[in-house]
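In the form predicted alone, a lone chain appears below as structure tokens.
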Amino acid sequence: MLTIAISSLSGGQGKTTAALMLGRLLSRQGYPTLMIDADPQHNLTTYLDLDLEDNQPTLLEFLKKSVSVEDSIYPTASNDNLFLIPADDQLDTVQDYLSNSGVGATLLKRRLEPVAETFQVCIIDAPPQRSQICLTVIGAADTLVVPVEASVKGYGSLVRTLDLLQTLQDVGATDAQVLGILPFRDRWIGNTQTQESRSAVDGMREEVGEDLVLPSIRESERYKQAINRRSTLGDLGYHELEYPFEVLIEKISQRLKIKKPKK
């Protein structure tokens, strides 16, 4: 199972819309993927419809290890390869429970060893905050992709997320390196980029080279419109806005031949 943490550290930098829709693509392409809303605030959980009754289990449970793997595994109505592991309020409270651990960078990486030859691919959707449930999230990771906005705040965020992984890389935290870079909310007028998103993508690609920045994510309500909808951009007929998350699976594609172990 290869494990992406979708990460970035600041709010509004398109976590949970990338997480999203790369979780369909990839179910769509024949991928058994799980999906992890480790965002306390929830939203993967809420734009993939589960509704969750009060004593049902979620993230906080299986970190916990106070239920089992299996009932912590939501099948979605995305995709029957599709399935997530939920976040709900009370995600919160296991900050401290983490900090005490004694292992929580490391521990859910250990939570999900059961399911690793079940899925092929895991798609977390971290926190917007340096938290332990951020650090827990890098820690489990095999790779990481940053949205950030095409901003000066997005360019913030990125320098501030790479300087995260290399504090954790240099404590043996974490083996994850960086697969992308995914600018979000690019901005243009016509067939013209705004000074600013340019200038946000140039710094980008200054870095962090050239090869790991992707195809942008241009500001546009389509991918608003495909989450409340509960659908692909490819199924609402614009299928061009795909093509970021059609470059970053053929990214995953060459991480999966990697990591697959020769018979």
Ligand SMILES: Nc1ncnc2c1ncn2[C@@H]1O[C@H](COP(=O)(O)OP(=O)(O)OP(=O)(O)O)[C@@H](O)[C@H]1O
Second form
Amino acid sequence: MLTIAISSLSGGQGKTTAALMLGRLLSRQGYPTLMIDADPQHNLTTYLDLDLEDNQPTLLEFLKKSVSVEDSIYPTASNDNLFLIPADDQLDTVQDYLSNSGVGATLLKRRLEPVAETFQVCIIDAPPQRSQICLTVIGAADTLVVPVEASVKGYGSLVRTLDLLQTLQDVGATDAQVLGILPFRDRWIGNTQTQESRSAVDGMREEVGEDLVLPSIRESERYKQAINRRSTLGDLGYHELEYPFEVLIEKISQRLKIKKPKK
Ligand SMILES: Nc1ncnc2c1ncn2[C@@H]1O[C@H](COP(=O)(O)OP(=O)(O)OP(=O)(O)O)[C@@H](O)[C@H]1O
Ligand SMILES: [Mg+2]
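The form predicted in complex with this ligand is what I want next, because the block you gave corresponds to the form predicted alone; please supply it.
Complete assembly follows, chain above in first position.
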């Protein structure tokens, strides 16, 4: 299983949008995919239409090992290959548990070991804060996708995320590297990219190098439409907007070939 953290240390950078679109496409293409909602705001759980009763297990119980692994993994209505470990707002209470455990950074990774042969890809929607949950998510990741708004705020988020990754690499808490930076809400007017978007995307290229910057997610209501209608961009007739994800999936399939073919 290749574990991909979708992480960016600011709100509204496109983490949940990217996680959702990527998960839907990968699972459709035949990759058994596990999604994990690691954000107490639980938007991913909402968008995947999982209506949980109060007593049903979520990522909180999965991390605390108070239920079996299988009991916290739910099928989704969207696709036979797409599964979810959901969250609710109680997830915040796991922060103390993680910091008191002394092994918080490796906890999620170890909990996922029993399903490493069941799924080919695991996509984790990380929270926007540099919290204990965020550390355990990056600790579990083989690789990172960093969505970054094409704005000054986005650039700050990129720098903070790379800084955290470097810190965790330095102390041996993760081996993860960045798979790609995904510019988000790149604004064009007709055939012209706005000045702000252009300089933001240029800044990303300078920070990480050309090769790591993926094609942009354009500023467009159509992404929200796809999310709200529980659909894919392609199914709504907007195939060209899926291009950034096609490029990303190509990178993921290369990584899977290198990693270990599934038996
Ligand atoms: N292409 C797009 N253009 C404009 N807005 C978009 C686009 N795609 C998604 N959005 C909207 O942008 C907002 C932020 O996106 P999203 O929720 O994915 O960010 P996030 O990083 O997960 O935020 P948070 O840190 O709060 O979890 C959402 O309201 C979403 O509907
Ligand atoms: Mg989110």
